[in-house]
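A single chain, nothing else alongside it, follows as structure tokens in the form predicted alone.
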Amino acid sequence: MNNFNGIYNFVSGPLVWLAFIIFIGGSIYRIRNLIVLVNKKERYIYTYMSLKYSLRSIMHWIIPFATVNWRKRPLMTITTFIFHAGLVIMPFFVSAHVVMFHNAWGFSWPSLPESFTDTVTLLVIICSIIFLIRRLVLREVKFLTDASDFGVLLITAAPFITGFLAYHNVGSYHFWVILHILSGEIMLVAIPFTKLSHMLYAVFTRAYIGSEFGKVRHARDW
């Protein structure tokens, strides 16, 4: 017990500062690069740029079947969003991660009720499995995939998958825990540097596809 205290306080405490301070480090920089590599390249970009039709994309592009792509894929629209809003709503709302935020910031909100943030998390957990799936099966996605996807996909479940195990008690309760927390950890780190980096680049990215679609070629982008 005294072992598990000493790794759960080290990996609960210092390693999370660290993570936190890496991620924001690292997301502040790639950002910063995109900008100084727009300045540099593309200005011309800026004279179009529009906040109207920037807004109108994005709107489209998160609401399930609002964009024809969307609506010609049912199972992958579906299994897209509720991933990804497993992957927004589960950090911050499940009632440990609120207690943990509690002891370290000092202030808290309502967490989600566990029996909800459960399933999402089982959800979660099938919709990665789903994406592996396609990655094997379907030859135009298969042809596309490298190593890195597989990790980055590994990256992204194995939070969910350890929080699962731990928390219905599936063989060492503390090993789940501290796995749990550790790839929480790795993940926070990999955002600015892998392919998870969309998550910082979608809006800037979506803004950008909407004005030049809306504001010079006069179209749609959905």
The other form holds:
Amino acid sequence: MNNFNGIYNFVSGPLVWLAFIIFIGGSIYRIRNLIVLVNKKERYIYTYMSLKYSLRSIMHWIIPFATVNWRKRPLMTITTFIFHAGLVIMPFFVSAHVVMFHNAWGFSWPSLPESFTDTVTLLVIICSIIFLIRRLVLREVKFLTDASDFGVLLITAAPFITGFLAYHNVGSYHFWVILHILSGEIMLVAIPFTKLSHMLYAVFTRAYIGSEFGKVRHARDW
Amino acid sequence: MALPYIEYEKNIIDQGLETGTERLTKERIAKVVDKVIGGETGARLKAYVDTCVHCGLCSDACHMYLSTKRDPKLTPSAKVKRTMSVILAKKGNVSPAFIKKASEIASTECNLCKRCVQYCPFGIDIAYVMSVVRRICHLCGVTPLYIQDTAHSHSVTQNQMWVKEDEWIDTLQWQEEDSREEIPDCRIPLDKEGADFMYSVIGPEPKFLAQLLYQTAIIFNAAGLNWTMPSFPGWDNSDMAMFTGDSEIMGRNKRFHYEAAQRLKVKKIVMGECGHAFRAAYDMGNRWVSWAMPPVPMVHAIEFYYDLLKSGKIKVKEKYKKSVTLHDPCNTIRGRGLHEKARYVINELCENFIEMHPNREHNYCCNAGGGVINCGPPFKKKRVSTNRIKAQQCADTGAEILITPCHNCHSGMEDIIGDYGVDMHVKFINDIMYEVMEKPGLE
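Alt. form predicted together with its partner chain, vs. the form predicted alone above:
Following is the full complex, with the preceding chain placed first.
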């Protein structure tokens, strides 16, 4: 038990700080690099940028079924949106997270009912399995898939799998909680330095092509 | 009726690729990659390559993938994986044989039509990535023979088809003379300073499609327009150098084109029914020479025909009777949004217009554009085989006439409807307008 406490305190204390520092620092570094590169070599991009068309493009693509391709592949669309919403939004509203935040900082916000977050967690795990099956079964996706793509999928699914097991007390609660925290930290650290960086860059690529399509090409990009 | 799948030989020998590869060394490849990746490209390439998560959602965008029983090697992202991803991962340490294959993929397995951009959730511009691959292959000296020949022609003659200056002028005068048999005072005014607009065409028009010049003369004369064509280089708006990756020649072609208009002091340029020329003049060539947008106002034929009909300068005598369908060319539709204007024009000219599906910005590519048809006979079978979906789409309309307001599309569509046995004829808008309009000076 003492051993668990020691590890728990470490992963939920200093490691959290470290993970967030690397995540935030790394993200700023990656975005800064991109902008520096634009300024250095492709300044002309600004000539074609348009806030209106950037937003037009982004809005179409972040709304389920608002684009032709989202409508063409309903299963993939539903999977993608549940997965990403679960991944990005839900961690802020899991009651255990809110309680921990309150204990550490003395303030909190409303959390979602546990039965709801539990269901969403399960859905995210199911979505991860669908992604995995796509990579293994669909020929066009299999051809594109590298070993790192499985790694990235595992990194994102792990916090949900471990969280789910911990919440349901499968085996040792402490074991799963520690793994849960650790896997969350690994994911944060991985965001700026792996394919997960699409979280940082997607808004820029979308805004740029949205601007080109709106301002220059006068055509829809969805 | 489902059309058959046509098999094609996978090992295609192209003399340009063979000879270029024989001369190529690994040192030269490394130097070229360093120049292009280290020097010419920047944030866009980096963001695109780093952001792609290999989801495969771009697959359904590609006519080649859809036409080949879903060959996973032919999805847009797969083409990047087979070329640019390897070049980047190996930091340019690739073999001449690899560059040969990359050149074939970039030049004949991607039309740069950008349909996949509309299917990628991140808006990754795969056409741009493939253009960079072509650029690398060009600087390595490994490009398909036939298209390289057109680039050479641009370099030497400032037109695509080795048309000599006297031949150009002679062709225009010959067409003018012929047109005067129909309308006695018909003119093709050369070098008329201060005309309202300069009309520019692609090299193949004087070379083997001279009737288009004739018909255009009749249309412009009937509309009573104040127009001109240059007798000197700059008359050709086409740009195959853009598709070989020879950006320097591309930029020079655009200079000739726009400077011809400036020399003639015209108010604007009207270009014929060509798609890639429009892309070169509106999107790519102008940017290479640092013009954010065309330095002289420039409109495509579709837009110009729209204006002529809308303003009543051209009146329709009797609408075209046969059923027609429309192929939306990538460069003027996805590249300039002229789809509604094209429909207005066709509905004004024709009685029975049948849409093909999908259409407008989502139309399937012709598989000829992007320089693919210009890679010539060695790749013809492959080009036809990898566009069954387009032939199917056309056949499904049941229309008698296929209107394609783009030269590359036009030739490519003739090949596919021919080889798949679709009962259709391909026409330009120009052909139909000439046929159905009122000709006031007619005797």
